[in-house]
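In the form predicted on its own, a lone chain appears below as structure tokens.
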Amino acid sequence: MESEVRGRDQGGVAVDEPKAGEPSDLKNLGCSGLADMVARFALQPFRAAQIGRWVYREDASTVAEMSNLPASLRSRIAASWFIGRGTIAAATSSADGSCKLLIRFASGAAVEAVHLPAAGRTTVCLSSQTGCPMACAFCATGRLGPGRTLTIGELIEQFMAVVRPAPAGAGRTRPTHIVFMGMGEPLLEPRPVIETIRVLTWEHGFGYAARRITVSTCGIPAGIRALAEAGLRVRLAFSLNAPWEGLRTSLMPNAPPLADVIPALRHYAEATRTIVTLEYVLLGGVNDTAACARALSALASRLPSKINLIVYNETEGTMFRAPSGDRIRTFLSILLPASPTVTMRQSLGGDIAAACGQLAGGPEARVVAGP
């Protein structure tokens, strides 16, 4: 499912040398892209280090600003590649104090980004795709149908225009975390995402320890097992939601089938010697049976793993609600006893629908949610 390190990315933007009279994005080639065309102009590979300085960690909107590169290498650079920028296009704030934030990039594309403050932590939620083919049942994104994976590029930018200082970006607090929750499945073309991590994580870029990055998927195997062997050790969350498959089909009738899923999962556990999130959204009257209970704490005894329970946030045009009060307690006391660590996640932004599973991209992304 990955393509090759030189060559075109899974969003279709060349991330090596770009083609005669088409100069490319430089955010694109990430760190191991920097790498190379250092070693193609037959550099020392610190140079490399200092562009990537230029590019990610100071911010620099033109090849020309990069002081410390000799003139002929900057006029090298900047005959085949510019560094590109988003837009914020609309943002809106809750009364908790998150902002979801609507980023244009140059290609027209637009996604949804999530920035949240809370006691202790900030957290950033990046989308990774214009819409996604997986059709969740209770997910505004999945009702846009499929869009395209982010480029690289436009995955270092949508975080960047979160904290770049106002008015070019949104000025907001540089998060503490970073979660690819978003719009979008991270692992359906895992290369952008991984690739983004090692930029996020490298001292050069922004210098994230991988603890501080979790990446949420629907299971796809094999993009999990990419993860794995890329050596990164982000955290994992798995979008279970049901615990046994006729039930997640009906919700999630595109997601790849547990047989397939729970190895991988496992492989993960134990490459990167983390522990997985099961992350479960409580859906009223639907999975949130005393069944259902057993079932999730019986599947989470066969992994390393925690379970993150969420509680449905309600989306315009569906059919499910939250469960009660009674029935969420009902359920916990079902799960604790028997069952790993079980935490409740605190959804922020619902107000403005920015919670887990409300982003869409707002009426301007619909128009650029395909190819």
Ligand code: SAH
The other form holds:
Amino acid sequence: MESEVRGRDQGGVAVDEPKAGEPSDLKNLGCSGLADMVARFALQPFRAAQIGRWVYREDASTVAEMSNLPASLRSRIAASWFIGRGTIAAATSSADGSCKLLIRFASGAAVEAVHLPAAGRTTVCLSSQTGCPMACAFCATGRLGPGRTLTIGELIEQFMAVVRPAPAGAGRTRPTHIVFMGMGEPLLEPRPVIETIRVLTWEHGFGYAARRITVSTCGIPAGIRALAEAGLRVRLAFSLNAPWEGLRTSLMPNAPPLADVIPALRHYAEATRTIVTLEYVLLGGVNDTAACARALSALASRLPSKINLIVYNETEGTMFRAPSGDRIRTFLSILLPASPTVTMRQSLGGDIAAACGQLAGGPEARVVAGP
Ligand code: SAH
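Can you switch from the form predicted on its own and show the form predicted together with the named molecule instead?
What follows is the entire complex, opening with the chain shown before.
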């Protein structure tokens, strides 16, 4: 793990080795990077917690603000490090209270995050990439094409930007749940997502329980295994969307075969002692047939899993439609008796294109999305 944390991330940004003379973003270090940095400075280990608290909890914007650090140490740190910030380039509020934010980072890259307050539960949906190479036929992000995976610093700043108090007044409610279900495929390059989750769950970071964090994947076996090995015990959601290979390939052309994904899911469930969520977007006339319902419940019964149905959020430029209420009822009547737990996702933000699969970054982000 140690050696993985060192070096460069795929964004080409130094993770914990600032280039000579060029300050780096402290937010990009993650927990182990902070510990390494403190060791390199020959400081006592508790300094990592102190610095972490300033960066994450206090949302300090400069090293100079770290008032419980000796002045000489602050100057030493500030010579090599700064604290990166993004900006909210656009915010769109929905009638249901959810809010979609376009967050632009110092690099110029931008992604959308969604804040979803609901009774007793506020969720923030984070993007992991600036586009998506998976090209799922029904998904708006898929039409953007590939982007790049965000750095640890960008992922954390995305979360912080959502809850940071606005200059004009109160901030948004602190999320009770965090889901990596926005733009991109989080497990294609899992390291930044894993390191971000370490900060989200760190007692000196944001202190979240792992069970309140969900990573949603189209099924990248190596990424699923890396997440299992990371020992975080976050919830894993698998975007199944079709219960057999041929149909699935027609909808999700770049997703790995089920024959490779299912063993990785089983491994995840066993290693973390959690139940995997099988996400299933109901597409009218496509995957909402009786045969699909039977195959879905058979597949779910073979795995420690629950099923989460999502009625398709219609997105511009696709021919897919949400099934009628009647078809959904018929699907459920076949699925329910033979399946483990089945839930249906309440979709918020449909009126502002902030619901599942509708995030495409807006016209501005489209321009900056790139490898
Ligand atoms: N790449 C990851 C995370 C992003 S997609 C993944 O595949 O899981 C998040 C979820 O939204 C997936 O379950 C996906 O199948 C679903 N989704 C995509 N487009 C949708 C749409 N238009 N309506 C409803 N759900 C959608």
